[in-house]
Amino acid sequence: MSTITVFNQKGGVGKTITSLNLAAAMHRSNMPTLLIDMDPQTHLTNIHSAPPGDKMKSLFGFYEQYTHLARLAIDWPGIGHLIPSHRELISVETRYGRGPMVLKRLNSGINAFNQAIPVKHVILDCSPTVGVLTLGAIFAADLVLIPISSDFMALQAAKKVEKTLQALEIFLKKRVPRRYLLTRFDRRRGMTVNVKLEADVLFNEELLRTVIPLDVALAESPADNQHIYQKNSSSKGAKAYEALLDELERNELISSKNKGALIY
């Protein structure tokens, strides 16, 4: 099994995008994944069909009464399971503090899950707030997803996420792996190209060499309750999901699939 955060720390760069579509793409390559909605905004949370409305049904129950994830997990056709969020869960950034148990109490609420019901990979969608929460997901992560909008805000806000990594790495004692991800991109606009070639210099290696294209069916989807791949899966963002999926596997950054056929 492999845990993966998808953070940056601003809104609106993608994240929840990234953390919806990398899942579908799990899915259709026959690995079972279980999505999280870290972020008290519930906006992935709200992509799906039908999400409970009561907050002890909601990651919050795990925090607030110890339920057990796998009681929590409602089902997604074509992604595989969701552990949804609720507006309540920002009460849990000021009520349990930061200590070592409450960041790793997610950590050991996965792998409990992960015996109850097997997956191959955990996708924890966090808000862009430093908090007892999206620490928590890091703590958890085998790897941090950093979704970048093609603009240089958003690469601002990268850079403040290395230096938040480097700061949490002397607690861990490890370096947390992590890569950055360009949405967004569109090569026509001279500012894209700038971004990429800055990101270039500050991330080395560690910036993916897939991009996430500007597609109007990635944004339209969400407002539909649809993945890109119920949308429109021959779309340049769909494919573009596939060859990441592709890259964090072939990097060996994340476990491999399992041989099957695809899921539709």
Ligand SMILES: Nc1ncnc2c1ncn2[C@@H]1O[C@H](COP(=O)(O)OP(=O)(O)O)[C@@H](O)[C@H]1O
The other form holds:
Amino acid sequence: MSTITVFNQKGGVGKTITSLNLAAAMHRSNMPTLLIDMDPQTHLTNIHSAPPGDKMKSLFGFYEQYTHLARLAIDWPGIGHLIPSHRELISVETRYGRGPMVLKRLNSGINAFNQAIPVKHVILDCSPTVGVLTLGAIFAADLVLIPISSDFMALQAAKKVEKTLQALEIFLKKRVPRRYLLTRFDRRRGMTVNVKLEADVLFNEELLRTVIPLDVALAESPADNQHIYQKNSSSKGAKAYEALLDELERNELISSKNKGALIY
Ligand SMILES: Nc1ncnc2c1ncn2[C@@H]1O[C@H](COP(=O)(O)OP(=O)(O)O)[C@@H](O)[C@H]1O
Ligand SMILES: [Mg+2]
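Target state, the form predicted in complex with this ligand; input state, the form predicted alone:
And the full complex, kicking off with our chain again.
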């Protein structure tokens, strides 16, 4: 099993779209995935259905009552499983502080989930806030995936992510493997191409070759409660998320279908 944490301190860069559609690409490759909505804004959960009326049936229950993640999981056809979020999750930040116990809890919870319901991958869709939820998600990560929307401001924000990760690594006492992913990429726009050139220099081999194009099917699918392979499996977006999965597997950044062990 590998855990992929999708993180960027900027909103609207494609974290939720990437979490959803990378998971859907994995499912198409016969690798059911556990998605965890870490964001109190519940965007990912909303794409599946309305968040649970009872907050204890969301990720909040895991933090508040130590509910086993397997008991909180709901099925998501074409994906695998979802641990839904709830707006109350925001209070976890203030209730539990940032001690090592709460930071490590998510990692232990994911391992326990995998014992009960084996999955090949876990994807954590983070909020833009760097609080205890996001820190726990980064601690649990085998790979941090950082979507960058292909515009200049987004590149500035991505530099900030690198600083955050470096600061965290001192605390986590480990180097976190990371890859940057250009999203909303429009080849017809000169600026987008310049952003790619600059990102190449900035992030070097940590910039993924795959880019996610600006795609109307990707933009519209959440409103239809669909992932991209339900919306339009021959769209540019659908092909791009398959290419992303392929690149992550080929470079052994995540465990692949044919391999049990995770190698860096
Ligand atoms: N590649 C893309 N092409 C077109 N629209 C996109 C693309 N990626 C994301 N979007 C749209 O941009 C908005 C923000 O994306 P989202 O994944 O919710 O960002 P984040 O989770 O980082 O806040 C959403 O409305 C989404 O549908
Ligand atoms: Mg989001």
